[in-house]
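Presented as structure tokens, the chain that follows is alone, the form predicted alone.
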Amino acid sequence: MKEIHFAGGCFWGVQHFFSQVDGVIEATCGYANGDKNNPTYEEVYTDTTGFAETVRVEYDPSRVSLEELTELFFTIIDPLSMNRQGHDEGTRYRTGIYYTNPIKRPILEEVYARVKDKLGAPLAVELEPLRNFFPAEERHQDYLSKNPEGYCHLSPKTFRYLRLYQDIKLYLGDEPDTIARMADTAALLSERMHFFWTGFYRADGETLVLGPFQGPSACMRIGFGKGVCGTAWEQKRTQVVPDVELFPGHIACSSASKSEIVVPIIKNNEVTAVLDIDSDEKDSFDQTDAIWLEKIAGLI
């Protein structure tokens, strides 16, 4: 069993998240890298002790890697925000990853570099050796399990997507056929998230060709740079559209579609397909959807 320590804002949500990750043996709320022994929550809350609310994650490396855990950590934080996550503000809510074995640092640095390159800005996330860690009081352990309606700075969608992502990854396994992987992914996304339309378009020359999908009939071909799907292909970037009627050049495959998110699937820096999801309500998608649908698209 190995361990890593993640500081990601309020430790209630971070613990609840990692306790649901397959391969994690135990997640413990606590205080890390401060200036005294055995601090209390009340002392840490003053922001005078140097501690960060932190979760110690003990995991089985044969089931989940440090790289995967770190990638998952970055899905639940704003890595550009200094001393603030959600509505929580103060040095105790700073973000960081604290390691006990320096041989693991290059793995962490590699994930850092990928996130930094994607965002195009320096990260406000500490990467340091663990100096100390003190478990928090019992009332803080498994807080959200004890208090299901309790405060959490993480979106409820985050926990649904985590379970869905892990189930899709397990279900697809080592199946080599891309069409089969797309078909089951579309089915699972539709079944769990109840989207109006969920499916894939595959790049073929200068057009996207309809692939496996769930929902009403759709456009069979979309040109490069045309509509939301073609724009995601052209820009190689996820498109989150709160109101499709306001999107320049929108292609109305269905008049019932009101908002949309399209995620490009990229291999060797080329878009091979897009994951297209529509809602029959406006403003259905946000950054949480983008982050997790990009991870799910990566499984294809």
Contents of the next structure:
Amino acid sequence: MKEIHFAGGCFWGVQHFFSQVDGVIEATCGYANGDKNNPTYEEVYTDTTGFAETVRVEYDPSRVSLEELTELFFTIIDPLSMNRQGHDEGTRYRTGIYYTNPIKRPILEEVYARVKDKLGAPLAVELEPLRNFFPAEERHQDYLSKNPEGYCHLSPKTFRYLRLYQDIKLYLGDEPDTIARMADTAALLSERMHFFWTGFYRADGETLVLGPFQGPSACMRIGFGKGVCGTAWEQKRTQVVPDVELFPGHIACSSASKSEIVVPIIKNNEVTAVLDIDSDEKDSFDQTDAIWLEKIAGLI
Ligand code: SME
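Having seen the form predicted alone, could you now give me the structure of the form predicted in complex with ligand SME?
Full assembly next; the chain just shown is listed first.
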């Protein structure tokens, strides 16, 4: 068994998240890298003890890698926000990755650098050796399992996506056929998230061609740079469209579609396909959808 420590704002939500990650044996709320022994919640709360609310994640490295855990950690934090996550503010809510084995640092640095490059800005996330860790009081352990209606700075959608992402990963296994992988991914996404239209377009020369999907019949070819899909292809970036009528050049395959998200699937710096999801309501997609759909698209 191995361990890594993540500070990601209020530890209730962070613990609830990691305790549901496949391969995690135990997630424990506690206080890390502060200036005294056995601090209480009340002491840490004063923000004068140097501690960060932190979750110790003990995992089985044959089931989940440190790289995967660290990538998952970055899906639940705002890495640019200094001493603030969600509504929680203070140095105790700073973000950090604390390791007990320095040999692991290069793996952490690699993920860190990828996130930094993507965001194009310095991260507010600490990357340091663990100096100390004290488990929090019993009432803070598994708080959200004991109090399902309790405060959580992470959205319920985050937990739905985590379960879905893990299920899709397991389901696809090592099937080598891309179309088959797309077909079951579209089915699982549609079944679990109830989107209006969920599907793939594959790059084929100068156009995108319709691939496996769930939902009403759709346009079969979309040009490079055309519509939301062609724009995601051209810009190699996820497009979140809160109102399709306001997106210049949007292609209306169905008049019932009101908002949309398109995620490019990139291999060797080339877009090979896009994942396109439509909703019949405006404003259906946000950053949480973008982060998780990018992870799911990465499984293809
Ligand atoms: N609206 C997309 C076309 C595909 S359908 O949404 C299924 C676009 O503008 O690219």
